[in-house]
Each structure stands twice: as structure tokens, then as C-alpha cells.
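The chain below stands alone and is given as C-alpha cells, in the form predicted alone.
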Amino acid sequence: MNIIVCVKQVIDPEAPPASFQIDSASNKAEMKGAPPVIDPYGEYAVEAALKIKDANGGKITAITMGIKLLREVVKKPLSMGADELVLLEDESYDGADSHSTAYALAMATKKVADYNLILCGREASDTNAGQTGSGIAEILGLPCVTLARKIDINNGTARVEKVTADGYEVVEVTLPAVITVSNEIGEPRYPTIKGIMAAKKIDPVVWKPSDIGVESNQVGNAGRKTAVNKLFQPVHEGKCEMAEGDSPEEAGANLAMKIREAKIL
């Protein structure tokens, strides 16, 4: 088994408020004093391939795409127990949508050639879109299944729990096709510092545009379908009011009137 995994650098999610910047000239995120992470549906996703490789064994490539890219942060899922890693890295693919990500990731793959299985996370934190799995199946004219709980190999099929409203629903597809994992997977196993100390050896292979075959302006901002047109944090403001009154049985009271009048009841 050849399995192709997409994760991605975000800013981490589980950050503070206030550690985030918008820049509203280019409606862009920033965040100041955290580091940046893998995606945490990324790193499900690698733990998808990783049980895949335990049941199956193979080789598992991570593909990420962006600019700035941490080599301490985009090696995560070597130090898992990953194989090789590929960053398309340039600042062609820098503003990317969910359309020009998905072609550029659907074209690396292409040049990675020898794969069985690509296996992306559900959504990406930074944009909760969940698109971009569905987005290279169509590129690369595969079959797709989104929501992925539990992957099973046997004879070139694989066997999905996909997770509905409800519970679950078993699906069966024939590969080479895509899968998107969800956190119902199994949490992700820690790095070990075998782990580490192997990622810190291996040298990611970084393509640019044209090393995967594509123009400059079919990725990144330039090749957007959609456009952003205003990035914001909400203002969240409370107000509050007491009801007092004399005695307990009062102050009950004077409260059941306001909110009578605010008309919660």
C-alpha cells in the first residue's frame, strides 16, 4: 500500500483570541506569540495511514502546501512514522482557495505516480471549509468518501465506516481513491523520539510550480475560484442586569417581571 497524505500548517486552533490579528487590507489571519501546528484533522488523517501501513504495510508520503513552512512543524507526521515528505513551497501558492489547493495537491500527486490511497483531514481548522478532499477526487477523476471513522484494506478495496448524523454508514470503494478522515478515527499516536530523531534526518523534497507541471497563476491567489470579501472577528457584548429586591421570594419576583418584559418567557 502507497498511501498519500495532505496535511496542512494553520495557526493553531487552540490558541487564545487574543493571540489572533486580522489584517482587513488582505483579509488574511495572523497570529502573534503561538507558533503554527499541523492541522488537527491532518494529523487524524496521518493516523488513518499509519493504522493502514500497521494492517497493510507500504509507505506513507506527506504532501503540504504553503509558504514559511516550519520544518519543526511540517515534519510532524515523519516523526509519527511517516516516510517521506513533500512541501510545495513557493510564494505562487500563497492565497490559495479550496479550488487551487486541491489542483495543486491533485497535480503533486500526479507526479508522486505510485499511490493507492490519498487520505486527507475532514476540514482544515483555519477555514472549516471541507472541500479540498472532494476537490482532487474530481481533479483526479476518483472516487470519493468523506467522514471516514475506520478504514479497511483487503484486495485492492476499501472498506469505509462513514459517519453520518445518526451513526454510521459502511461504504465500500475500489482504489486508488480518496478518503477524508474525521477525529472519530482514534486519537493520534504521540511521536516517539525514535520518531524525531528519524524525521531530523530526512531532507523534505520541495516543488515548486513547475516541478509539478502547472503554471504560477493556476494556483495560490491566482488561480482562486472564490474571493474573500470581508475576514472579521465578531465583537462579542454582554450586558447585565440585577434583580434585586428585599427578600429572597422579592428578588424572584422582580426577576420573573424582567424577564417577562424582556420576553425570554
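The term rigid core refers to the maximal set of C-alpha atoms that superpose within 1.5 Å between the two forms. None of the values given here were measured: they were computed from a predicted structure. Numbering follows the first chain given and starts at 1. What changes on going to the form predicted in complex with its partner chain:
After superposing the rigid core, the Cα of K239 is displaced by 2 Å or more between these two forms. Residue displacement note: G252 has its CA displaced by at least 2 Å between these two forms (rigid core superposed).
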Given for the second form:
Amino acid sequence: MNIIVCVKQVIDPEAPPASFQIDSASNKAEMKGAPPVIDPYGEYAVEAALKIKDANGGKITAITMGIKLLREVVKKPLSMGADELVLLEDESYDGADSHSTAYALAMATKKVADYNLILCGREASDTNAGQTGSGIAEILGLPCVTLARKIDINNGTARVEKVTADGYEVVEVTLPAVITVSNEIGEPRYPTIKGIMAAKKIDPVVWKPSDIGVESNQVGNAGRKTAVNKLFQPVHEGKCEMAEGDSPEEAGANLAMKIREAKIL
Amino acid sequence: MADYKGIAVFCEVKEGKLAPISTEGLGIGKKLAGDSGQELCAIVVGSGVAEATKEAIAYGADKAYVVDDELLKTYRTDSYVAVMKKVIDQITPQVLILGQNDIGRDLAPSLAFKLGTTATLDCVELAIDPDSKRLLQTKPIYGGNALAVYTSNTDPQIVTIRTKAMTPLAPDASRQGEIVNIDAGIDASAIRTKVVDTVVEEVAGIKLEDAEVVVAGGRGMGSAEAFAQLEELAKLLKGAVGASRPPCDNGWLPDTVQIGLTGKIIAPELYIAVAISGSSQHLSGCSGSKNIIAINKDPEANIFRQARYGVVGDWKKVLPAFTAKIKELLAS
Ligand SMILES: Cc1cc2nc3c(=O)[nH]c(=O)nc-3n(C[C@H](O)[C@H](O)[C@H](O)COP(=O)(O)OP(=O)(O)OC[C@H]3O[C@@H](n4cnc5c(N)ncnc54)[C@H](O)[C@@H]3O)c2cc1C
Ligand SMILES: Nc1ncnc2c1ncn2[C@@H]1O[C@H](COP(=O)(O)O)[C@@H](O)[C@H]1O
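Right, and the form predicted in complex with its partner chain of this protein, after the form predicted alone?
Everything in the complex follows now, all chains and molecules, and the chain you saw is the first one.
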């Protein structure tokens, strides 16, 4: 089983919302004081790949597209147990939308060539787009199953439990296929010391657009099919009235009184 | 190039009825159609959809394209993409609206890539730009920390809408509309996935989506047992119990009660958040609530930025007293 996992570098989505800022000149967002991380759903996809590798053996190749990729961040899949890392790192990949992202990643998977399964997160924490997996599948002509909570591989077939609003569906698909992964797959494992040491020794491969057989105007900002007209932070009035009291119990009772007085009850 | 015009809404049929999200889609679709002087059409896809088609017209569609086929009973990516591609190629709408739910979030991106156009998922606002006449697609990104307004360079401009973000019209059963049947023409052998089982995790009591009062707990509840106290309060208020993601991930509660960006989107009258920090992703699911009330031991917790009333304190002490007082007030 050879698995490709797509995982990106993002600003830390778990940093307190108060540290979120948009630089209006560049239309880029940052989390003040928090270093970037690998995108959580991409990390769940790495965990899914490792579970499959534990059960079936094989090789895991992680692919990350972006600019200013911090090696200590993007190497996390390696320290968790992935075998190889491909970086699509070049100025021309910057500013991609769902279309140009899926296109570049799909072309990169073609170059990796030897795979049975492509895994993505259900949605990246920055774009919340939820499209890359479906896009890659469509470009490559592969079937796609989204929102996996469990994946079992048997004889070239994946049996996928797919999250639904009121439970799950069990879906079977013949490989090769694309599967997107949800958090119900289980907490990503921590890197082990051994994994961290091994990751240190692995040099990521860097592919420019020409390496994956595309023109630089087909990727990143130049390859977009959508435009961002506006990016802004919603404002909250934020006037919470605190119920006080000499003890927490009294404060609790006062809270009940307050909502009664406000006729919410 | 085809001449794309009109607003189309993908209408989902659930147990023979039009899904609520589709009535919301028709509501905003009607507005966009009116603003741009175009026709609103419903695309009704499923098996046994006659009743839902009537509803789609009552909810505002000028015309309904109907694909009724036994093979469309269960949603599968390949069959729905194939059918929708066929319909879109025939009617060439400028805008296609779907719901951000199980079907829409799977179908919209696949269909968009298949058609060589774009999709924007989870829109909370849609409008026609008066100058360019393109669809302005407003969508929360960075987990809700920001809003982005996108436009697409290609047609059809495909979007999904967030649950409860748009308002349906009042249905009018006397409305008339043309109904056009389209043959599904599905090649069953081209469907590459097989649904072998469907598991529904029933939750007792009022459904989260329908509840007027929701009592939700977060990681700070600390255990599955602690949720019994939330159950008690919910029962008292005739509400339902929900959670942020960690209690579901920890197996304290079923995954189906997760509230937020990747869980349920709800808008009850009253939302009581206990030991929930109020991450942007969580608030995405409950910020439409009329009133948010929070109990959290951290005065800096982000939940207090959106709550109307709150208490800073340990829920183990605050909550029992709160519940007792509520009981007393309700009795008097
Ligand atoms: C793309 C993406 C999608 C996501 N989707 C969702 C989603 O749909 N829903 C969701 O909820 N999360 C979602 N998350 C996760 C989200 O970022 C947060 O991690 C999560 O919401 C935190 O849950 P919490 O508030 O329960 O936990 P925490 O942030 O750990 O907060 C626990 C709170 O409990 C308080 N507390 C602890 N003990 C007590 C006590 N004894 N008394 C009173 N207060 C106490 C603490 O002060 C703290 O504020 C998503 C994340 C990503 C990246
Ligand atoms: N730049 C990227 N590099 C690698 N993987 C990506 C990139 N963008 C998106 N992905 C993958 O696609 C998933 C969904 O992203 P999105 O469609 O942007 O929500 C992510 O969780 C990743 O697995």
C-alpha cells in the first residue's frame, strides 16, 4: 500500500481568536505570537495513513504546497512515521485557490506515480474550503469518498465509514481512490523520539512547477478561477453582562435571575 | 461558449419532502433572481419526487427540472455528479445553489471540477454585484475569524449555503410553474462507490437542530458523567444537549451532537455554553443563537465575547445553583 497524504502549513487555528489579524495591504492573515502548524485535518489524514500502514504495510509520501515552509513544521508527518516528504515550494505556488491547489497537487501525485491511495483532510483550517480532495479526484479521474472516520483496506478495496449528519455510511471503493479524512478517525499520534531523529535525516524533495510538468501561470495566484474581493474580520459588540455573587453558587443563582428578568426564560 | 442565465437551486428530497435547506436556497435564489431580472429554477433530484417538486414551486421556483430515478434514492457522488452535469449542460444556469450538508459539501466541489468551474462552500451571504453582475459569495474562513467575499470567473457560479443563514419565502401552494422532466440516463456500472450500510445514531429526546434551548458542554466538563448535569438542565428547559468537539472526540457524547463548523449549525433561542472556550470554529455553529449564556472559569475565555450573560467560575459550583434557581423560577 503506497499512500500519498496532502498536508499544508497554516497559521495556528487553535491560537486565541483575539490574536487573529489581517494585514490589509497583503490581504494575508496571521496569528500574532503563534508559530505556524500543519493543518489539523491534514494531520488527521496523516494519522489515517499511519493506521493503514500499521495494518497493511507500505510507504507514505507527504506532499505540502506553499511558500516559506518551515522545515520543523512540515516535517511533522515524517516524525509521526511518514516515509517521504515532497515540497511544492516556489513563489509561483503562492496565492492559490481551490482550483490551482488541486491542480498542482494532482500533477505532483502523477509524478510520485506509484500510489494506491491519496488522502487529504476534510477541510484546511485556513481556507475551510473542503474542496481539494474532490478536486484532485476529478482531475485524476479517480473516485472520491469524503469525510472518512475509519478506513479498512482489503484486496485493493477500501471500506470507508463516512461521517453523516446523523451517523455514518459504510462505503466501498476500489483503489486507487481519493479519501478525505475527518477528526473521528482518532487523535493524531505524537511524534516519537525515534521518529524525530529519523525525520531529521530525511531531506525533503522540492519540486518547482516545471518539475511537475506545469507552467507557472497554471498554479498559485495566476492559476486561480476565483477572486477575493474583500477579506475582513466580523465585529462583535461583545458586551457580556457578568452575574456576580459572594460565592460561585450565588453567582449561578444570580445568572438564573438575570435571564428571567431579561424574559429569556 | 454557452450563454449562461438564470438562478438554479439543487433541491434535495428527504422522505418525499423538500429538505428545509432547499427552501432556504429557493428563498435566496428568488431574491437573486429578482435583483438580476432572471428566472429561478429548481433542480429536483431523487426517487419519488413529485410532492417535493410541488413544494419547490410553492417556495418560489418559476420552473422545475425533475430527475426522478430509482438509482437516485441513495446519494452517491458519481451518480449525482453525472445527473447534475447533464442537467447543467442543458439549462446552463449562471448560478447554482446547494445546501452545505451531507450531499452539498460532497457534490458541489466534485461537480464544479467536473464542469471546469468553481464552487464556494458554506456561504452566509449572497448578492449580485450591481456593476459586474457577478455573484458575491461571502464565506467565513480561518474557522470564522474572517469573512471573505469571493467572485468566480467562470459559469455556472456554484455555491453551498450555510444552514439557517438564508430565509425561505412563505410557501404559496397556488403558485404555478412549468415542470420539465429530464431522463437520468445513469450508467449504473459507472458508479464507483457502493454504500453497503447506513448507520443512524439515534439521540433520545428533542433533536438538536429543532431545540429552542441547547445546553452544551466543552472539554472543561472533564468526563462523560458530568454531562448528566447538563441533561438535567436541558430536560428542565425542554431543550437538547450538545457539545464542542473535544467531548465528542473523547467519546463522552456521540459525534452527532458536535456543534460548530464541522458539526451541527444551530440557532436556538437560548444557548448555554458550559466549560467551552468559544473557539471561532465552535462559535460558527452557534453564533446564530438569540441568546448565548456562558459559564467558564477563565474570565478571558473567548466565549464571553459573544455571550450576553455569563458567570466566571467553576461549573461544578455554579451550575447546580443555576439549575436549582431555574427550577424554582419555573415553578413559581
Ligand atoms: C477546521 C477545524 C474545524 C473545527 N470544527 C469544530 C467544530 O465544529 N466544533 C468545535 O467545537 N470545535 C471545532 N474545532 C476545534 C476547535 O478549534 C477547538 O479546539 C474546540 O472548539 C475547543 O473545545 P472546548 O472549548 O470544549 O475546549 P477548550 O478550548 O480546551 O476549552 C475548555 C474551556 O473549559 C474551561 N474550563 C475548564 N474547566 C472548567 C471548570 N471546572 N469550570 C468552568 N470552566 C472550565 C476552560 O477555561 C476553557 O475555556 C475545529 C478545529 C478546526 C481546525
Ligand atoms: N497547499 C496544500 N498543500 C498540501 N495539501 C493541501 C494544500 N491545500 C489543501 N491541502 C489538502 O486538502 C485538504 C483540504 O483543503 P481545502 O480544500 O483547502 O479545505 C487539506 O486538509 C489538505 O489535506
